[in-house]
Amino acid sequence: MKRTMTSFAALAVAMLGTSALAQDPVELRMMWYSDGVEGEVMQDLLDRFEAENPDIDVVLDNVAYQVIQEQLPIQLASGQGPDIARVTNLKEQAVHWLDLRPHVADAAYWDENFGNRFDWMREDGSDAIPGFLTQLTMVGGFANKTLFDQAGVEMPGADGTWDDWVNAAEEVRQSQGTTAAFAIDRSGHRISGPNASFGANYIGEDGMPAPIDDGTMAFVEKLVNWTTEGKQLPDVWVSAAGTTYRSGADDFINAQIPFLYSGSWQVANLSTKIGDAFDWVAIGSPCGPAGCSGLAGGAALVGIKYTEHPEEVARVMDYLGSEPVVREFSERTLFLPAHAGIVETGGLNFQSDDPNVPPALDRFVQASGETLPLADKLPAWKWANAYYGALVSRVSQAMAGEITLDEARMLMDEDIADVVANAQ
């Protein structure tokens, strides 16, 4: 009987460790958008990790950038959401990201590479890992240069204002009889660098939100009324409510304006679906008076705190922040990379047989040298967010017709005010 019972214990255990042998990999969500092939290449990049890690299932979700500004908010603000996102609020929603400081191989490295743009995506006063820039971005336009060679319109220079690109556009839309002559898309934040051009200053001393100014008004002003008057493509900003991101890209892809306002994230999607079909070139950002600025930026990619999985986060994570992998994908998408060593050994062998490719991509590393102070500041402030959804909310609703310029001023100011509140 002894021997009997020993026996089924034996087999219990032995039972015991094939089940646990063959227990089901630990799933992990990744919130994902693109804008060009970066989705295609991550998967490429996953099903490689996966391989090497069986113990790992990690779940690629594809979704709409509006659901990351949108949805994604919502699920983090009742302590729900991915294990692991592509965000680009960084700041204003610190306090949802995971540390991977306690939990990454080598923390180290991590502050080597990225560590100069932690502060765009933690809290202040924080030293946490909250994960890293899937690449650096820089605000800035494009032209079709076919069209302004069919044209006959010289484009501007390197020190052509707004002014110029616009009726240069306008001109080459009368020729070619496009739909309009440019769009920029509709997003606060990718009018910021053109209102500090202007004078625009968002910070107050104290740090907080400073009122809206004439800087911001003076561009904000030739905005609506380009648009009112057609020069600029009114669905991109009329068409949508809100905070809603809308891009004018598809509509530069088609051919539908001759000059886009956009950033280098769209250089990839450009060179994929114009192909040959046109020849076309990046141009850095026309000037105003106080100067010639985009805006600094980038996409991140973040593990959540709400995970019951961080280790296995981590893992993911180290994976994907190595240099290998982060020289690869940058190659691969024709991203600007974040990684200070790959920065700092070049040499980057970006996979495009497009010849606008290089040229445009050299022009957005000019122009990142180009940035006035406040754009330089917007990245790491707590309440850049604040003023961009209000700037394109009411600067839309301006561009209707439904409230006046001076209206916008005010509502602007009020929203901007409520979200500290309710932020407080």
Contents of the next structure:
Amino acid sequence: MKRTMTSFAALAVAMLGTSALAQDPVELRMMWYSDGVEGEVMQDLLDRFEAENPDIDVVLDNVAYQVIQEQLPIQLASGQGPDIARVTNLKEQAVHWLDLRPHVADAAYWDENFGNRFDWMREDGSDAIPGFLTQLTMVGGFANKTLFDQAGVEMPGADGTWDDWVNAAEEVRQSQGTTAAFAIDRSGHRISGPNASFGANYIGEDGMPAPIDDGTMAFVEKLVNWTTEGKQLPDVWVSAAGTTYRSGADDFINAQIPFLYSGSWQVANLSTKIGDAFDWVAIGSPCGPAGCSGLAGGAALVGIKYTEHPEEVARVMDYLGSEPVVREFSERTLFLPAHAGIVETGGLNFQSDDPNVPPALDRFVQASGETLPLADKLPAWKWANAYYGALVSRVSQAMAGEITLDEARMLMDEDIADVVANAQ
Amino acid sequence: MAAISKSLGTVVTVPLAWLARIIDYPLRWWQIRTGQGGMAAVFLFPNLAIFGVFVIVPLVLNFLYSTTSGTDIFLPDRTFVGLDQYQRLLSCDDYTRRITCREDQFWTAAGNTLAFVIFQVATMVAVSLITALILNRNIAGRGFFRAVFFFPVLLSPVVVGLIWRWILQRQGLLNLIMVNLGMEPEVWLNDRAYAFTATIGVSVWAHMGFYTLILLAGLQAIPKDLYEAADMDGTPPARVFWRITLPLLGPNLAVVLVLALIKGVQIFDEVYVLTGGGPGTSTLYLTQYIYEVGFASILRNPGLAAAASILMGLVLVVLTLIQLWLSGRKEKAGKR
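Form predicted together with the partner chain, following the form predicted on its own:
All chains and molecules follow, beginning with the one already shown.
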């Protein structure tokens, strides 16, 4: 009995000693949402990172985009949250991002390759390295080429106006019996490029929000009229209240609309879900009197400053931000890279057998050079979301016939003023 | 078998006996010092502590938030503004025109909620009563139908919302059936009247089982001899319903009415999934407004959301007091 007890004691001491020597890996949580296949690609990349770095375990929490938009901000405001997150509300939440500058292996590499977009996601006047854009996005349209061909309707050319496109899509609708002519995603961000094309200016001389101007109202009025006339699919904008985001992509994929105005991030989604059911093309942004502008943007991977492991977070970010990994991520997800070195050297081999994909990506790259000055400023402007929120909420009400356009304009100004007052 | 159950009994009772002995002395000491009132406090304390932590403290915090502004979450970081948020919610240039109100969407949500409560509660009580009356009869498959009507109560509200969304959406089941019958499809959730009616219908479908059960219990408590006497007198069925069933079911109906009212004011999840508050703001109800303003919206304002929830809470307190009063009356009627 005595010998047994002694053996047990020795075993216990040995186990304690072993566990002390073999430390558990540091666990990092990454909050991630997917538009297409990027979640699978990211998991694969992280698996490889963990194999090379056994002391770090990255748990990829795949969540709905709505969680990123609605729940993550609450977590951040209460000083909590994941260690790393993929976000699209870059500027407004910049106060919560971890400054990676003291932690990354080579800050100069980050400045050189990602630095031109840091102002989109850090506070004004800061020199922080908050993370990097996993993709550069460009708002733009898609057309169902098969439906246009079947209807015998010619697609408007590169200088086609919004009226040209909506009228052409309406002809297709009447010919092919689709539910509506077109849809724009329910998002203030999405209609801000077109607003700029109609001469809108959101930013006052003091950098604060300017009153809603005639340029904004010019496009908004058209959009409301197209919706009440049944040309725009009402399911996207009208059938929700508040600032809820809704995409028209599923309706385009199901061939319910011949024309969708969304953005470059949909390329992989469309390619995967449409397959060879029909041919589709990216068309850039239709024109208004002031130009043919979309709006640049992006999703960024950022470190969260409430992490207990900033060094480990920086190691993960160094790996994911490295040129070969960014290149592979872009090629497999069909996302436009925001890495200056890769953009400069080019030669991306996008991994898709879909013949619709390469010209679509080329068109979005071309569209990124057609943006107007307002559209270029908005991603780094602190009050952009105040504008976007007011636009979505009030334009939807005008579409539903609850308020007039004049009332919508007055209420948008009040909403924006309230946000500014509440934030100051 | 007896030996097993005896040893199981020992396993359970011995530790309990030890526990009783351990707490016996301090309890006796406390009883001697404080008397019966003190003992009552001891037994009430755990419940009060839980109630305090999970109800009173959040309530007080909510009120404090409603007196502040800003986007910060932590109370000390927020700016004290007194009753400004309430003033903002309640101020209108012209109370007959919502658009002139400082928070027009609050008034829209309040108006929608009022309309919803009136129509939904009336429908709920009527449908539940009719269902209970049918299920109280000696019909074939009575047990099956009772289970069927109660089943939606067990479903998550999100599931309820999704099921009905799939039925009512443009390419939904209902339109598929209509098209196959040669009818024109309708866009149910994009039409203000249809969407409003759909929220009422879906919430009645989801919750009527619970109210039916309450009314069924009330119906079964009505003495059978009253019906036998009416039958012997040749009283017409309608008169039996109005003179016997309805008066004796009164207290249960009152409880159903108030519970449905409270639940109606709180409506959120299934409607949020079904219509998202649309089309426009025609199904935007108060709880969704509070959620949007407090959490979901880009135009987030926790202080304003807290003030709106306090105002909604006051309405619920009044309804709860009515329910307590009615329950008291029912109890007294039962004792008589």
